[in-house]
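The chain below stands alone, shown as structure tokens; this is the form predicted on its own.
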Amino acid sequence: MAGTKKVAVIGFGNIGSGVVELLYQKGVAGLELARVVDIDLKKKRAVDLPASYLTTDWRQVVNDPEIDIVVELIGGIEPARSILLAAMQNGKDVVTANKRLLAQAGHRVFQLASTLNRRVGFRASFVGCHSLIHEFRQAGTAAKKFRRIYAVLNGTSNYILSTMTREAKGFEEALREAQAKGYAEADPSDDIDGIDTANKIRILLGLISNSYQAVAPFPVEGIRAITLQDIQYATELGYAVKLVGVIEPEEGVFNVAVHPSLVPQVSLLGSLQGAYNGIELEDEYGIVSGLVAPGAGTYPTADAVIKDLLDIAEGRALPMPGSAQELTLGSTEAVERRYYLRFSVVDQAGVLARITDIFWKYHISLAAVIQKEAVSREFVPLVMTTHLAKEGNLQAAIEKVDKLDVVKAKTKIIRILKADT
């Protein structure tokens, strides 16, 4: 190894403090804290630092011919970005936890990497899984194809969903208890509206194509419409509902999309509890392979930035997108899929033949069939499950469906996805 690596931790909040801990009271060899930057350097932090330590100036960091790497933990767009690029410009690597930074603005910090040949680690914006970046890393995104991933990003959805399915909670008695146990924030529409899933999976597709190109909006659709009848009903036949990012490449395009999906309860996907994360994926040879890991924590995340810096004090290539080729997405319309619908209906004879006669003509043709008593004197629901069906096939057959007159609510709509169990 080099000599030892001095490093400036920009943000002093929960993470940073971690970081600080590990860093200055812990100690990790090859590694020296010299500066933590914070606008406010009077809060009371569960590690104390000698004044000399502190500053509230990133500037001087950055600038400072000292240091040799940077870490990044205040979050949001900017001062961030430039925090990141102008250290690069002064010779320095870098380390941040910012995910939307990275999905959002990755492209102008990734560039900039590759160009100066500076080094960005980022597992700590992926702390469920970023073992799956050490694995990029051993295998080279060159050595190795995938034909899906399918993974659980988001603690916040996952404690939500699960505590829906284990304790017959609905929807917003469970986003409280997440609130109050901490897993969620006082607003939570980034994670329970599948955004923060959406950013993760924007830099995953930049690590699987070695591009940090911007990619096109894709589907992101949340958790908020899940309703505890849904679970049920999906418990039934076997299945336990996800957030789920998606990313299947297929012919030189990626089919990319954040959506609640049903996976068998025996995969590793299906089989996640609380605010765990995982990641499912299937390589061109058809191996499956998994990862579980907890999905955020100030130690967890502190974690993650130690092994980027260690990665860098020791010289290791960091795994990072370095070209500019342009991302291709596939047509959401010609993706295949089997699919879960609850149909809200009037209770009278012929209402599944009207149906089924719809969906004939759009070549959608159904697995299973379970109709329930009525939930009110207006409407019994009706549930099915599709075999194979292109979705803009079955969003045309949907929109027909919905206005019937036995129809009396929108159609639940929720993607089945094969998972290995």
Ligand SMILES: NC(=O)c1ccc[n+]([C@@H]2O[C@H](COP(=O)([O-])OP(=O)(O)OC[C@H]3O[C@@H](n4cnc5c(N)ncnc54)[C@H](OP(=O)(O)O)[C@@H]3O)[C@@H](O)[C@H]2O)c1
The other form holds:
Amino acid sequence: MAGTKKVAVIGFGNIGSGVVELLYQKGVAGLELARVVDIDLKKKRAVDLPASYLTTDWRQVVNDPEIDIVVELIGGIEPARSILLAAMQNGKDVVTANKRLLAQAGHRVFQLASTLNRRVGFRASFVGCHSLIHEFRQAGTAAKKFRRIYAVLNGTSNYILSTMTREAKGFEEALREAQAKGYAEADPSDDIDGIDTANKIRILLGLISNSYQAVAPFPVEGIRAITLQDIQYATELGYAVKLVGVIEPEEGVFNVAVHPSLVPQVSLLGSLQGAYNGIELEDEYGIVSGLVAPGAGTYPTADAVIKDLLDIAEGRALPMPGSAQELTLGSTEAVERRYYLRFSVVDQAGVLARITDIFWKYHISLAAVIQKEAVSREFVPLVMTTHLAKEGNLQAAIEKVDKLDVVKAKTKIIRILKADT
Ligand SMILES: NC(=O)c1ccc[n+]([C@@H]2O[C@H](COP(=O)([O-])OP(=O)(O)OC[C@H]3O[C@@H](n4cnc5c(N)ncnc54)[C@H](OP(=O)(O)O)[C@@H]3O)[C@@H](O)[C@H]2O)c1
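Switching conditions: you have the form predicted on its own, so give me the form predicted together with this ligand.
Following is the full complex, with the preceding chain placed first.
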């Protein structure tokens, strides 16, 4: 077919097989599968391909003048970065699902694309919310279009937290169940420590700010320390616990963080079950829109790759960060949030007054207090939620509270994310 683009897929694993299946078995108008690269050609794949398509050497396709678009689906930093850079230098457009690479080396990739006028498709690197890519990009050209983005971007963490909530299981048990069902890897650190969410948030930040500059590290906290007790208190208070990536533009800077958060049970994020991802965007008029979608898996990810390939084949511009403008992150101490606090205190009169006395000095006021009867002689949980308070003040107050002789363990702090506070 005239104008058909020749596509090479590098990495014949989970996602690569899905893309090959769609291109080769199902067929996509305007796109022709030309080569497939993988280091292991003996492994049985989901799709049988004639040997003539296959090679183990990515340089062959990157240097092949017949190939128009290179799809990188091997993951990791190297040789993935070299593949993308060399393909663009050789006149090709590229598509990738590699969130780790784009979070760490996106500035190199997008800078070269900008210099050489090449297109980089990367919807599949934040597959759970990729269909909003044009809106994210618009935010990059119309300053302060969004007030906030709150996003649940990691299916493994959401599966664990929603299992803990629904089945009253502890963290370890819910993690083992997620691993047994294939929702968590043998080493789940990237997912449960918030790193995968942070990688996707960096990619979104690039789109929203229209800048491919590397950003300074921002606070990232995972879900390992979330207990069933916290989830049950949160439920009692009308909240669900979720791992949330936050981007809030504010007076020329971006407040960015990833942390476990209490979100209203009745909100879009609060209702997310299992491995689903979700995103809430509030625009400058206070209008909240959102999206729920699978955040991983062969077909959703392969579909996102195909969308990028079609945009390239049909000559549409691909949304991508296009400037070298410095990105400034806001100061964490100045961010105002509401907080859920769980103190471990001795069961005696006057404890609450001593804590609120410290809070008063740091301009922190309470919204709710829950205290149950003592279950242990050593300490009793005392749960509070606060009205809006500055993070710096809250941290300073908790440092003081934790030094009180009536406080027996480090206070648990979880941020509350609520649209109207
Ligand atoms: N899985 C998902 O749901 C999902 C969702 C969104 C984004 N992604 C991203 O998509 C990418 C691919 O993920 P995946 O799940 O498909 O991984 P995968 O199943 O491990 O596939 C990667 C494939 O690339 C091959 N490979 C590794 N190094 C290579 C090299 N130097 N040259 C040629 N082939 C090489 C691997 O071979 P060996 O197995 O023999 O090492 C493997 O077959 C990653 O960046 C991932 O973050 C995945």
